[in-house]
Structure formats: C-alpha cells, structure tokens
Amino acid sequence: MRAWEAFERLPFPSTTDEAWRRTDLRPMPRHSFALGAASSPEVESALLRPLAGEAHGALLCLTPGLEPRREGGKDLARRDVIFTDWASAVRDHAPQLERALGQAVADDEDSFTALAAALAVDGVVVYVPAGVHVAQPLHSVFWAPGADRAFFSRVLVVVEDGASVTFVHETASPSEPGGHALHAGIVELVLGAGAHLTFVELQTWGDHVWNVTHERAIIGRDGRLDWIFGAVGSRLTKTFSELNLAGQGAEGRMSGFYFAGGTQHLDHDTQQNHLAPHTTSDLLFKGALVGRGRSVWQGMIYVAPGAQKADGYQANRNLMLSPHARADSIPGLEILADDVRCTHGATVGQLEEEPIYYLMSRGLPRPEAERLVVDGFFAPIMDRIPFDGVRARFGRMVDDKLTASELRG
Amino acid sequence: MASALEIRDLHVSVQGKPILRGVNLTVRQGEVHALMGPNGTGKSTLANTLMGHPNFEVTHGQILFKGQDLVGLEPDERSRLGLFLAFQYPVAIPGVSLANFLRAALNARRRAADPEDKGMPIPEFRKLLKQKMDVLQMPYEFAGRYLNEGFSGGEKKRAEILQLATLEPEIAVLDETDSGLDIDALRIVASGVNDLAGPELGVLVITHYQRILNYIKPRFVHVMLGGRVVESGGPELAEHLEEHGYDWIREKAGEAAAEA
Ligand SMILES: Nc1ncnc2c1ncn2[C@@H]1O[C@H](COP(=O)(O)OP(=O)(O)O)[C@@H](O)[C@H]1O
Ligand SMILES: [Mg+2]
C-alpha cells in the first residue's frame, strides 16, 4: 500500500499552497466520509444512451459496490483492444497495466492522488494495441450516488504506436440536498508515436460533491490528443490537467466548457508542457456563470529548453450572467527556448444588449434570446464534441441552469 | 381589415437628448412608403423606436398597431404582432447559425399562438428555408453560417430580407437595405421585397438615396429632417429630391419653423 502511506504522509492542501489559493477545501467535512457502496438510485437513463446512432459502440457503467454493467463492444477483444473495469483489468491484463500505470500520474503527487491510487476500486482501462483503429466510440459512465461517502476512480488510456480511438468518460450523480460526498480521481492518457486519441470527459456530479482530479497526458512523437472537458456539476471541483508533448511533432488540443451556478466553485488548472521540438498545443476554455457561481482557470504554457518551433496557444473566455458571479482567469507562459510562438488571451465579459435586442426583434422572448446567445458562446467548444446526443444533453443542462437562475431572480 | 401602423406625434430621446420631435406617419398593409432624408436626421432612431430598442425613450406620442400602443411592449411582442425591422447594421451573433435562429424565431411565434405547439418539424422548416433562399439566390450553405458573423455588407442585407420572407410580417421597415449592395445584389433584394409586397404586407423603405426606389416603387414618399417628417407626397417627390437635393426642403422647413 505505497499509495496509502503516501496519503498518511502528505499534507492536506490549504489555501497557502499556490495551486489551492483560490479554492478552499476547509468547509469540506472530510472526516464524515465513509468508503463503500453508492446509494441506490438507478443510473440516469440519458447517460446510457448510445453516443451515436442507435447502437452502442461499447458502454461500460460503473457504480461503486455493484458489478460493472456492459453493453456492446463484443468485437473489441478479437483485436486485442481492452476496454474494461479496473478489477477485470488487474485480473486479466496485469502485464499491460503494470507497464503503463503510474507512468503519467504518480501516486504521491498530493494527498488526493495518493487516496485515489490507494482506494480506487472503480476505474476504467482502455488499451489499444499498436496500429489498431477503433472505429466505434467507447463510452464509460462512473455513477456514484449518495451522501457521506468518498468515491475514488481511476482512468487509464493507453494508445500504442499508430493506433487510434475515441473515448467518452462521464462522472455523475444526482444531487443530495444538504449532503456531502468526495470524489478523487486520476486520469492517465498515454499515447505512443503517431497515436490519436479523442478523449471527452464530462462531469455532472450532484451539487453535494467535492471533486478533485489529477489528469495527465503524455504524447509521443507525432501523436495527437484531442482532449475535451465539460464541467457542469459538483459543489466544488479542482482539476489539474497536464498535457506533456514529449515526442517531436506531438500535438494536443484542450477544449473546456464549464457552467457554474448557485454557489458552485469550478477550478481548473491546466499545464501545457512542450518538451520536444515542433510540438503544438491549443487550449480554449469557455465558461458561463450564473447566481453566485465561481470559476477559476489557471493555465501555464511551458516550453522546455531545446523545444524549438513549439507553438502554444491558450485562451479562456468567461461569460458572467449574474453580478454576483466571479471568474478568475490567470494565463501564464514560461518559455525556455528561443524559437517559439506562444500566445494567450483571457476575457471576462457580460451578455451584450445588442444581440439580445436583435434576437428579440425577431420574436424570441428575452429568456430564449439569452439562451441562444449563451449557446452560441459555447458553440465553438460544443462543435468539438463529435456526438449529437452529448451535445444535446449539455445544451439541456445549460438551459436548466439558466432556468434555475431565472426562477431565483 | 388591413392593419396599420400609426405613428402619432412621436417624440424620442436618447440619453436625455431629443432626436425625434413629433413624427406623424401611417403605413397600412398593402402600401409601400419611402422615408428619405439626409444622414443623422433620425430615420434609424424612428426604426429602432418602432421595434422597441431599449436605448430609445419615447417621451411623448403613440405608436398604434392593431389597436394597441406599442410603446411599452417588448421587441419580441412587437415582432409577434407582425412588425419587422431589417436593420441598417445587423449585429453578429457568434455561434448561432442562421438556420437555427430562424427556426427558433418561427417556433417562438407558433408557441405564442399555441402554447402546446411542438415547433415546426425540421423537414418542413428546411423546405421552407430553401424555397426562400432560392428567391434571394442565396447558396444553402449560408443557412449553416453563424448569423451575420463575417458576412459581407451585401450578405447581411440579404440575410435580413431572408428573415423578412420567412417571418411574414404585416408591416416591414427596411432601414437602408440598399446601402452596401452592388447593383446585382440590389436587384435581387429588391425583387425579393417586391415578391413579398402585396395586400398582406406594408413596407416602409428608409433610405437616403433614391437608387433603391427605382426597384421598389413607393406609392408615398416622406422626407425627414431634424427628427420630423417635413414633407410627404407621391413618387415624384423622390425624383425631385434626386434632382434638387435636400436644400430646398431645408429652406422650406426652416421657414415653417420660423413661422411657428
Ligand atoms: N444610441 C445613440 N446614442 C446617442 N446618439 C444617438 C444614438 N443613436 C442615434 N443618435 C443620434 O441621433 C441622431 C439621429 O441618428 P439616426 O437616427 O441614426 O439618423 P439617420 O438614420 O437618419 O442617419 C444623430 O445625431 C445620432 O448621432
Ligand atoms: Mg440610419
């Protein structure tokens, strides 16, 4: 239990730590969480719908304390593709797991990674052998309802040289009014030379969940990662996402959308590391805030010595829909090579009256006009999600949040 | 009975500054009117006041339409009553496609008429849109583009007329729809408007050039100066303005003001 020892040893994050300066975990009742099974609510049916078309590519649904549920994906094994839950992977595929595990996120990075590494019985493993192209999308859902509990999850995706796959991972639960729960997660993405991965992760935790995840991607020579984040749920989220362009010519695109309402606090730390020459990174995070919602985005582009011709971009755009909301946007560059191109931009704006007036002049009532403008704001990110169903579902969540904020005034 | 838009002694201020100083004008369904006047005389102010722009404050007067005073109604209510404004400077709405927006606008009308309405089925909408785009010689890809974003001046004006054609209002105000159009585009847009003009539609064409009036023939021509309609007449008034400019009207209006 190396990881558990690390948890015992490591300090709990506090707001004096730079990375946690704007996100305070003190109100989290961390001693009241117990491990164990989730409570009973059935998985929301919308989460289980096929991503595209009528049939599932492959679906894996995990609920703490229950057997994993699967659908589709029968032909994956024939091509030696692994798409399974953590326990089955440990039992059946130990060698592949051993080789890749901890390559990206170390167990002892902080107390949350240590916990997740020690306790994550729920996890998903995706392994695509060299040269294999998985055409159908893989879809996993981690459904963890219930209060007073702590949930731990782990995702490992290994795409070997020249292989490709699209994978959507969702974490979700229904809200527990007055309750609290913790989720700590680890996500590791390892791409070989020329490998392609589209990874979409969507977080719709109930608003009782304190959610902390550490995510790291390592991309080999000429590999390409299209990484899409959606954060709508949770009481508080702190996500660390790190892109490591380790091989020459590696490319990574990070696209995020978030929508904080009520008293939600969504904090995303991103790091784009250019570690080799001719690497490209492109980050666009867009967020909207209603009520007393709060967001933090802190991004850093790092270019290592010798990583010439690196091309890095980061932009964060925030739309404030309430005078009580707050968005902090902190871009950063650390460049140790001389022949590079790195730019960034950050904006915090409000809904403008002219577009609303224009839409209303065509007969749309104000709330609908505002929704259309908000949808339009998110469109550049949504367009990067290759599934209509997921886009539509998130569109509805955006609507629900706007409606809730309108009702509250 | 044909509906009419009746503007009665309308006074409008922007940020406390009076712009319109007693406008009187009536446009009935089935009629084509032109409102002319040099730049800065308040034509766009009138158009946007009719539509309910929040910056324009009506300090006096009425805008009667279908037995109601529009003053105090929201722009969407005015639109659903059957009023339309083709904007002089249509604003870009990033991320919202022309097609999605138009469908939302149509559905908002249907829902206002019947709260149970489930919206126009997509195939029916597509057919309708294509038919309207054909009239305006717009390529279908246009429907997928973000509303007015990166549109050329002419494309914006065409998109405005496409909206007019799709929403089928009873009274349409076209604010400088001819500006930014080359002669071919102007012909297409004008013939689009002429196709729509008929007993069901009243049109107020706002322009400071007489050029568009060669294509859209008004029965009534009005001249605005200094926030008032100072002269009204038939098509010959537009021709006279083309030849002699606005100075004679300025003089005449000046005399009238001096007498008053
Ligand atoms: N939003 C505004 N704020 C301040 N002044 C305005 C505004 N809109 C129009 N005006 C003023 O009102 C007058 C009339 O403008 P406008 O109605 O646009 O004229 P026209 O359309 O006839 O060229 C001008 O003096 C203009 O500067
Ligand atoms: Mg004008």
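We call the rigid core the largest set of C-alpha positions that still match within 1.5 Å between the two forms. Numbering follows the first chain given and starts at 1. Everything numeric in this text was worked out from a predicted model, so none of it was measured. What changes on going to the form predicted on its own:
After superposition on the rigid core, the Cα atom of Glu18 is displaced by less than 2 Å between these two forms.
Remark: with the core as the superposition reference, the CA shift of Arg384 between these two forms reaches 2 Å or more.
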Second form
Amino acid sequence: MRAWEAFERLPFPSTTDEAWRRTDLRPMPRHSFALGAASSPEVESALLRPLAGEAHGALLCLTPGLEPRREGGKDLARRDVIFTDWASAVRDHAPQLERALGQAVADDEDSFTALAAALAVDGVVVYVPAGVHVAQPLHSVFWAPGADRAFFSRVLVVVEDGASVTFVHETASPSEPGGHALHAGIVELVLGAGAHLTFVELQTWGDHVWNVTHERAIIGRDGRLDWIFGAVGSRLTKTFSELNLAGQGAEGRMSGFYFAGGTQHLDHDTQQNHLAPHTTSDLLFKGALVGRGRSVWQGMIYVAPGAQKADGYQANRNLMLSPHARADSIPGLEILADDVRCTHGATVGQLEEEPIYYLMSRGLPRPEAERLVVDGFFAPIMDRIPFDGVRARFGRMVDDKLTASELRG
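To test you: the structure above is the form predicted in complex with the partner chain. What is the structure of the form predicted on its own?
No partner chains or extra molecules come along with it, only the chain itself.
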C-alpha cells in the first residue's frame, strides 16, 4: 500500500528529466494496459536449457497467472538455501524478506519502481546463508506472453558472508504484432563480506513490450560480483543498473551485450559507485545496431570522499550496421577523492570495408564476411563470459538479428 501511494504521488517520467532525455515514453499507450494472466503457458524450450553449466542446480519458471514450475534443487533446503518464487517467499520466508527487501532499490525511486513494488506477484528470491557454496547454477525464467497487458516482477538475491552462487535469470516473451505490453521490474543483489555472485541476466522480450527495470547491487567488504547482461528484445527498454561498492576491497564487473534492430530503442543507464577504499569496478558494454535501431548508454563512475585507491573503468563500444541506426554514448566521472585510478571511453563506428573485402577475397560471400567481422567486434565481451552456454546463446542472438535485417532488406 505504501508503494501504491508513492505511485499515485510520483510523476510519470518525461524527456525533461535528465535520465529520460533520450528516451520518450509518450507513444506508450499506458492507459490501455490491464493486469491479467499470460496468454499462453507454453514456454519456449530454448529458454529452459542450461546456460551456465552442464545441468541446472535448480530451475524455476514463472508465468503470470499460473503456478510456478520448478525442477531440481531438492538438496538446497538441507543447506538452508532459498530458491523460490515470490508468493512462496512471502508465505514461508518472511523474516529474510523483511531484512533485505528494499535495501538496494527503494519503492519510491520513481513511478515504475513504485508500480513494480505495489503490483509484482511474480518474482524470484535467492538466499544463500553465510559460508555456503552452491556449486551448480540456479536458473529462473519469467515468461510473459500476451498483448495489452502489464506484467511486474521482482528479483531479490542475498548472498551472505563468505557464500557463493551462480544465478541465471531471463525475462522473455514472443512478439505480438500490432499489440503492446508493459513490463516493470526490480532487481536487488545484496552481497555480504567475502561473498561471490555470478549473475547472468538475459532480456529477450517480444518487440511489442515496453520494458523498464531498476537494478542495483550492494557489495560488502571483499565481496565480488560478476554481472553479465544481454539484451536483444523489447520495443523499448530503459534499464537502470547500479553497482554500490560499499565495503573495502569490494569488486564489481559488468559485461553488457545488446543488439537493436528494426525500430527498437534500448537505453542502459549504468552507475559505478565507489563508496569505500580499495574498491574496483570494471564495465564493458558492447552493442550493434541494424535498421533504425537506437541505443543509449549513459554511464557514471562516482568515487566518494575518502574512497581512496579506487580503481574504476568503463567503456562502451557501438557498431553501426545501417546508415539509419543511431547510438548515443555518454560516459562520465565524478571523483571526490584524490588517490584513484579511473578511466572511461566510448566509440561509435561502422563496419570497415577493408576486413570485409579481405574475407570476400578469400571466397566468403558478403553476408558471411560481415558476420565474421561482427563476431570479432563482440569477441571481447565473449571472452569475459566463463560459460559456453551463454556465449553460444549470445552468438545465436547475433545470427538471428543479422538474419532478420537481411530479410527486411
């Protein structure tokens, strides 16, 4: 109820707000959305395959309006590990929720967080007690097909002192030609001292979906987060992703992959906050654009007073595969300490003809030559991903986008 009251009080974002200057929500038919169940219970089989290992440690599939589907993970409860859906967590694990919920993302940050906090009934809770190491990856899928609907989700991951886990989460739906849908989500990652989390996040919404998510990690002393992000879906996406390096020696690495085609608009707003001494952040986002695809990346490294010996890096690289595509890349630094090392960079470029000509001279047709060059562009991101399944999935995403652009001419 407090979140709903905040939603009624807060203004809807507009292009006069700095964070939304390059992403216009006015075409969104926001008064036409209704709460409701998904239009189909059948989940695409490709989404259920293991990505971060040979097998799932556990699989949780969420579809609005239906009972959650769960596979594996029977041994987790014996170690007091929680991996469950939102409703079950509210019923069975209220103390853990009360301690952690809202610690990273406040309900009233803006109208979308308030909406998600008030109305989300689908979500995932991961809780790993101190000192526990979960060897096999946990995997969840939020599958929300349908048009003229609004879907809301929450993800809460708590990894206590000295614990570790790998968690893969995907939000997805098929495209609904001529329709619209809204998804608003919250992701909270809380790592204790010496904790280690590998978080793989994939976004493959249908091209009718307006998608807004707020995601934030808080990393304690000597904690380590490896955050791998891939986005190829939705009509429009606005994602706020933030690292809060709150404890001395905390480390955070973000590896982002995105590919926009058609008239897609993907906007990623990233923040690396060094709040304690001897903290390290490393961000690399790479994206490609075809057709009239548009990307926006706004990044900021913030070093708080007293956060000496901070080491921050951010880079955004964009490859334009069409004369009508556009990429806005805006890095930033705000440094309030005097003994730090922080660097940033951004590039936007087109396919170079020389390597394409070289490959064609060796017998490759032009489409294959271009694909090889695109693969080479994404190679630095692939090298940062320790899982063959995720790399293969990203590779298929690239192929699908290029094939779609060729079919459109």
